[in-house]
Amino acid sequence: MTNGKQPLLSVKNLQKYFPIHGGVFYRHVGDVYAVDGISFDVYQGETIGLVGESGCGKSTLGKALLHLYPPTGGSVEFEGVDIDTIPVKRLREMRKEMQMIFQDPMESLNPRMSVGSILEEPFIIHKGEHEFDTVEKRKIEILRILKEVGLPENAFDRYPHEFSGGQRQRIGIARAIALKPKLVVCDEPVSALDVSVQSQILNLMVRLQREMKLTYIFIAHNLSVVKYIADRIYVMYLGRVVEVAESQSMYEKPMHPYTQALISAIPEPDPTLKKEKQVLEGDVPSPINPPPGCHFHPRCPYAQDRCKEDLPQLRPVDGNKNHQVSCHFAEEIFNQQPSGTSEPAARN
């Protein structure tokens, strides 16, 4: 995927801690770990897939990316830029070549500003770095844009409230690309939306980074989603990453306990095949207090002594320097698991 290039975005032990205060003086009781020394590198026009159970840090993860959240520790480069160190106003202008779509257009849209208002004020925003210096210029881009995502024109002076689900993510698409920026943080774009409007919105985004040369991080929990859009997948589990592989690689050779787990869980469409699910027990732990060792291990069948103690790092499966995992046993694991994954389902 590097072909010798730099990467666009180059994110180093990245830690996002949120403090917790308490008793008479309030004072630092503890930390959230929400996001734990996480390190990737994403290149022009691939996109990075995030995947996990709600609560493992993703959504932190993506707007720590964009110092929405600033980190806490460890570094994020753009461009070769690390965007902590560089003074507010520069980080301003680069906003411009960063972008998110939100979870919830309904909350991330202003109700009290019509479509033409809310598409219009990035444009107002970075005035001076682009050729749209006039409301004529501004207005007629606008309704390009409209176009582009899917929306008539008469949208241009409606509201949000007047959209439905799908069209409202459509506006929250418009105006992540209306400064055409090289990478987008996408925040669970679809997951809020139908199956049918999911594959529309899912169909947009892919025309649109084949068209403008995009580059995105997508979030996600479901997993069918990620494997359509994705080139690589990071999964995620408690702030940290267990498995980062390519998208076909993950899928025919799950490495992880938890990712096995994740896999298992996806809908069979054919109902003539029955699939055997790998339930996890118990719930995911306190970010407050992770467990020591693996953090997975409390909810690991294959838990081993070790596990309990030793925290284990990503390594290469089988030297492979691009599918790696953060299991001591992974190996092991994978070979004990069943040759098949699905079979025809008994007939009357």
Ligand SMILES: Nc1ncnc2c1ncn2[C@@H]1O[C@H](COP(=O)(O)OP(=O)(O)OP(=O)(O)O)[C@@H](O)[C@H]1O
Second form
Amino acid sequence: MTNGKQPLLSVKNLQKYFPIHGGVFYRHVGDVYAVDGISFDVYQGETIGLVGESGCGKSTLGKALLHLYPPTGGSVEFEGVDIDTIPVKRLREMRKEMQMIFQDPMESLNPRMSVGSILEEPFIIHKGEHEFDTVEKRKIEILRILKEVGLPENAFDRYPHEFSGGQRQRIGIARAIALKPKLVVCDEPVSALDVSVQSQILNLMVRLQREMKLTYIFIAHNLSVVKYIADRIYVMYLGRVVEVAESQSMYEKPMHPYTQALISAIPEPDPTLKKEKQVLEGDVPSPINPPPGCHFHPRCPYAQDRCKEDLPQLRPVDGNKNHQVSCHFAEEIFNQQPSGTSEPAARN
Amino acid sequence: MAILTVKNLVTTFQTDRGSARALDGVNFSLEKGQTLGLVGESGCGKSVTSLSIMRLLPKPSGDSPEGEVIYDDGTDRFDILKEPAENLLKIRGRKIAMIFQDPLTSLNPVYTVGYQLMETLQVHFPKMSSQAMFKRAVELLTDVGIPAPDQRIHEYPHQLSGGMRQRVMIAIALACEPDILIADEPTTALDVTIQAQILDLMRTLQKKNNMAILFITHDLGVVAEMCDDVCVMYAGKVAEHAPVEEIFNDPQHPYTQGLINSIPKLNTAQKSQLFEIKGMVPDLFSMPKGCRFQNRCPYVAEKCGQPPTPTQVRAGHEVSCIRHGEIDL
Ligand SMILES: Nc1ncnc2c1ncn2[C@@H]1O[C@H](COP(=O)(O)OP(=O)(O)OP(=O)(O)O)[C@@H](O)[C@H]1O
Ligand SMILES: Nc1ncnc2c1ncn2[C@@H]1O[C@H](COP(=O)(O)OP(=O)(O)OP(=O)(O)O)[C@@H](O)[C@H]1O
Ligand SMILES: [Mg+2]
Ligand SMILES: [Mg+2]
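In place of the form predicted on its own, the structure of the form predicted together with the ligand is requested.
And the full complex, kicking off with our chain again.
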């Protein structure tokens, strides 16, 4: 389906480590392996879903993609250009094409700026790179954008704290799409919202994607939301991708024990259904000293000796390059699954 | 038996734009050993309700709430809102404990986990020796499933993962075996596998101590799993209160119905139009007379301009909709 085309974004073996300093001399004593060797391609108009445990490196990955964090290793190419090597000025111009929506809009919206000035800011930063070169032209465009995201015109002169959570998220979306970017990294854009507001925002994001041919990297921990919006899903665990698949395939045939646990632990919105859950023991190990071998082995109910030493790499399942898993024993585990835990048909 | 009864709770904030009535007569009761879910659109007053009960509203903008919050465990009975301030320290923690939405802001970053646990124990058990307190603190961390608790007890909050911090919060909340636990979005920041562990833990401790839980969340999957009863709030008022099965399978308020229909399902077609409740909650300063949901309600009629009164649908199920009985949801 994507053969021959150039990916919009191409990520190769991306790494981001945060150094830890300690001791009397504040020496470098170790690293947080926040993102540890991630590769993927994204094509225009696609949505990539990123899911995984709190602290597994999703936000770090999102920021590294936009070069908000310089990577420790690996590369990010945007339209074929390595963004790590280009001059700062080019990078700034390129930023116009790559935007971010944050989980908590209150943290990312300046409380002392009116919504109008918040939305005007990107136009001013990227002066000369668009046609809105006067205050009047910008105001007309901003009012159009406000309408586009479902905010009233009078929002222009009001301040972020006067809005509800869902409305603030609309302001964040308005700011992200103001300069008509190609790529939007959405860091948990609906996690803080209740379901009725969540549907409004998801409907809006899907509509904007269609109209503007946007490409989304969609970070979330709610799997039903990711399945709804993403074409392909990457499941992360401790800085690494443990499974990749097209959304449908991920739910029908989760191959990694962690993905299986994630799907089985989704709370069912039906009080008459008391499903048997696979509750994982133990806690996520620290990314400072990831365990040797497979990072998931301390919590994995199927772990064997090999898993403690040998770090598995992503590999295709049944020769299918679109579904990859990093688990030595994925096929055996999948075949010995009790039926019901991983069959979506039984859950709907 | 109701261990906590909230009657006609009204909470007002003084702001630059005037006074905002965030809670406008909230009523519900919480039974011993049971879990009551508190749900509703962002800003409807869930956190303000819990802070009003705990008497933790910010001063001076939050006026002391009006109404009654009756605590009654069979031997002790009093109105929390009328208790003198010096008694509150004893009530908080021992009788009612709270888990806050964000564990990082409510744990103190400059003290170790152990120090914060022992500080709580100290307030309630001043006669306990420091050795006994340390032992109890390790026990509590073990109870909430923290691995290597005798090491972790010396660590600072930032050294723990999100899931562990949340468990430390729960350990602190449970330190004094409270009769009531108020949990404000306790698992929202966590992935579902850690969430499942924490929900399991809360249920186990509830059984052990016959603790009542007021559970605030916007995850209706969690509500279905955890709650016996559900109280649906809208714009500072209770719209509906019913046993959990009836909220999901027989919602009586148009807002509850909209909420249930908005739940994302795994079999929803990809990128299809999702059900949404159109429009938005009116501003606290320009609330309409009568029903507060009227501007978004598909069943609105002229009489909705009058304030609704709670009507009993059947025992344990109340709805505040003036058109109840004449509309077919
Ligand atoms: N600026 C930083 N300095 C040091 N460590 C950091 C920094 N930012 C993130 N980390 C660490 O990197 C790891 C990954 O963090 P990140 O915020 O990317 O996780 P996440 O998957 O987005 O989690 P969440 O779901 O909680 O948002 C964590 O262990 C975190 O503590
Ligand atoms: N300190 C304050 N001063 C003024 N208004 C406040 C204050 N705290 C809360 N409010 C207002 O009271 C209302 C209820 O807020 P509350 O935090 O209880 O909502 P919530 O139901 O907990 O929402 P969420 O789901 O987003 O947590 C909101 O309109 C809010 O703006
Ligand atoms: Mg994050
Ligand atoms: Mg709240």
